[in-house]
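Take a look at this single chain in structure tokens; it is the form predicted on its own.
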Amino acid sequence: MGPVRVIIVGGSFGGLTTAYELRRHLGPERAEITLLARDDQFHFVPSFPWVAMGRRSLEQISFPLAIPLAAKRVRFANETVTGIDTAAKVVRTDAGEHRYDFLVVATGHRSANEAVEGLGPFDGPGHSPMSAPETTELAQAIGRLLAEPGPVVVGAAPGASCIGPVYELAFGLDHLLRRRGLRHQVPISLLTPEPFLGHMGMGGAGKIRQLLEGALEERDLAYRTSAAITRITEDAVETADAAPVPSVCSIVIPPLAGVEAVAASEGLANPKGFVPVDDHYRHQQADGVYAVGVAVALPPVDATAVPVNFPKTGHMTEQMAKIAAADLAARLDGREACSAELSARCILDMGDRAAYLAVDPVRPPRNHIPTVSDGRAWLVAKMAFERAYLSFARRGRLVPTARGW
């Protein structure tokens, strides 16, 4: 019997690191594996708000997928999705067909901007920085705000499941109006969906609450919890329940959606495009499919006046892959591996320093108490971090840390 194929789709967090999990568990003489991405680079998503804010080139946080997937043996084609067929056990795209054993869906996301009218960037006067070209374009329009200094918007839309970029991008912007003199030209606003500040989807952790709340107090950073945001113009921001702010850079996070490809391949994914799992990270129906990181249906902690979804991070996919990785080896062996709660652990920047918060696990009831803390340190270690995971990733290995991100 010849090896198995593994087809892996997508190249970010997830696909990464279940190639470079699987080719650990699995060596090329019992695993042919596989690796589709429609971009032929990776990148390092958690510093898409440095870009924004010119601290970081796109440049300085990417790299060519071939290479470091070439040291491991495993195959990259730089090709696009369009349809999976779970019975046939086939992958399509804009290239041809893939069959395969086994299926990792690791796509991430879809941006559902059309849930906020005007909400662009390259159709609508918003921003977003959810993608390389968002964040590139959102970096020129921060450079236009800094020559014609106005009100800023910065929030997330309803449903939105990745919250910590909007307390980064405000403080962040904060910050670098600050250095440049001119904070007292730009009222910034903060609206997010968040029931109370530092809810990010997890119910809340330990201080952080109370930790925002004073860190936006200080800075003279305005927010409003519960915000519905509904449309975006040139120069406001309206909401459901209260008057437009006025905003002439609006920069809002967009509830996501599953890949198209996905969310159209019949027996896959739910309504939204995301894919059911079990606490292995195998389908709950097809044969041989697994599915992690933002492509994995998981439901929201609790239920708020304006939605708020479960979060999505690096950290947490990088768990899922482990997980699935480690469960497709052992089924080939005749067994079952082990899983695990998710937990998070993440350094979110403040601007002049950052916050470490660790949850275990997300969803409360915890283990542990949750760990919150704040300091130029952490600002530090988010940095050294950032250049130990590109430095290891590009050699094809993962970071060996417990501190998480």
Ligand SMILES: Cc1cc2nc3c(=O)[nH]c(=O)nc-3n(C[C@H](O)[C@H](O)[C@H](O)COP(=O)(O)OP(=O)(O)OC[C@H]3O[C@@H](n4cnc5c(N)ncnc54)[C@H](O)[C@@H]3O)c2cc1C
Contents of the next structure:
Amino acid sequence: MGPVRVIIVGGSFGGLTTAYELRRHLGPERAEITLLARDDQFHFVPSFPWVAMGRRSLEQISFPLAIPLAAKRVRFANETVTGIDTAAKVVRTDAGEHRYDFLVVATGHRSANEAVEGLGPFDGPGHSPMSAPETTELAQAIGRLLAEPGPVVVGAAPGASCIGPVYELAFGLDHLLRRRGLRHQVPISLLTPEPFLGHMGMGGAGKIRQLLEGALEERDLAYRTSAAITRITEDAVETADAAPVPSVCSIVIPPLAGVEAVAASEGLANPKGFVPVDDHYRHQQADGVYAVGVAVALPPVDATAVPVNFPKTGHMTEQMAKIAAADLAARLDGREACSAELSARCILDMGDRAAYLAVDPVRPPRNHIPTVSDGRAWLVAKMAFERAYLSFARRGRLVPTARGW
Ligand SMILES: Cc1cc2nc3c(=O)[nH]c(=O)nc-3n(C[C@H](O)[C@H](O)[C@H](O)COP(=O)(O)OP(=O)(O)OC[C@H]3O[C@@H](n4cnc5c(N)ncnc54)[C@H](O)[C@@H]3O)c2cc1C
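What's the form predicted in complex with the ligand like, now that we've got the form predicted on its own?
Every chain and every other molecule in the complex is listed next, the one we just looked at coming first.
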């Protein structure tokens, strides 16, 4: 029997980790692996807020996917998937068709900007660093703010799941404005759907709530929890239950959905476009299909007054990809691999220092009391992790520690 055909869709944390891990488990004689991605670059997404603040260029946090994949003997095709036929086991792209024995969906998200009028940046006046082009646009908007200071709102829309960057953007902007001596001209308001600070879609984590509360107040960052943003205009952000907040630069994280090609493929995704999987990240019905990362359907931890969805971080994506790759390789040998509950570690940039947060598992109740710590050393660790991740990943390897996410 010839090698099995594995198609991976997506070239970010989920797709790249799956490709590297699968190749570690299965040599070219056992698996012919093809990675399809609509973007030919890998971007270190957690550094998008630094790009927005002018602390990094996009080039510094990106590399072309083709080089490390070729070294791993993984075929790379810079194609956009338009549909997946799970019955015929065919992936359709803007360039043709690919047949598969196994498929790994790692397509990340689509920003559901239609959820709130004015969410942007290309659909309305709001800004958000959810992709490379949107981050470039936000960097330009921040440049204009520095030239013409005015009030700012940083927030997340109802149903958002990516809440960490809201805090990073508020702290980052505060830090930037202070360094330029402009902070006194820019009132910053943080509007979050979370029922309390640091809920982050995972029910909170140890002392992160108190830490964030102290840090926001120390920096004169006004905040409102359970805020339901309803509309973003050129000069204000409107919410369901209070007066509009003036804002000349509104940075609002949208709720997420699955990408169009996945959402529209029959039998593949739930109504939001996310892929339902079991605890090995296998599709619950479609044979040979896995999904990892933001593309996966994960239910919220609790019902909150304003909806907040379960987070899907880079570290969690990496764990999902490792579990899926191990399971796929084990199935070829007629075995079943182990699975594990997702844990999360992340470092939240606070401008002049950072907060470290570790939860195990992500979904409460937890085996361990969450670790929360802050200081300048964590900021140094976050920068070192970024550098190490990029240096390893562009050479076809995964960074051996997860402490820096
Ligand atoms: C601003 C920001 C800051 C963040 N900070 C952190 C952090 O500090 N720590 C942390 O752990 N996590 C962080 N995250 C979350 C982390 O970035 C995500 O969990 C991670 O990027 C998810 O990886 P993914 O592979 O699932 O999807 P993505 O990174 O979204 O990648 C999707 C891939 O699929 C491809 N694709 C999409 N559609 C198609 C198609 N139709 N055809 C072909 N290819 C397609 C894309 O080109 C891309 O390669 C942050 C996220 C954001 C937005």
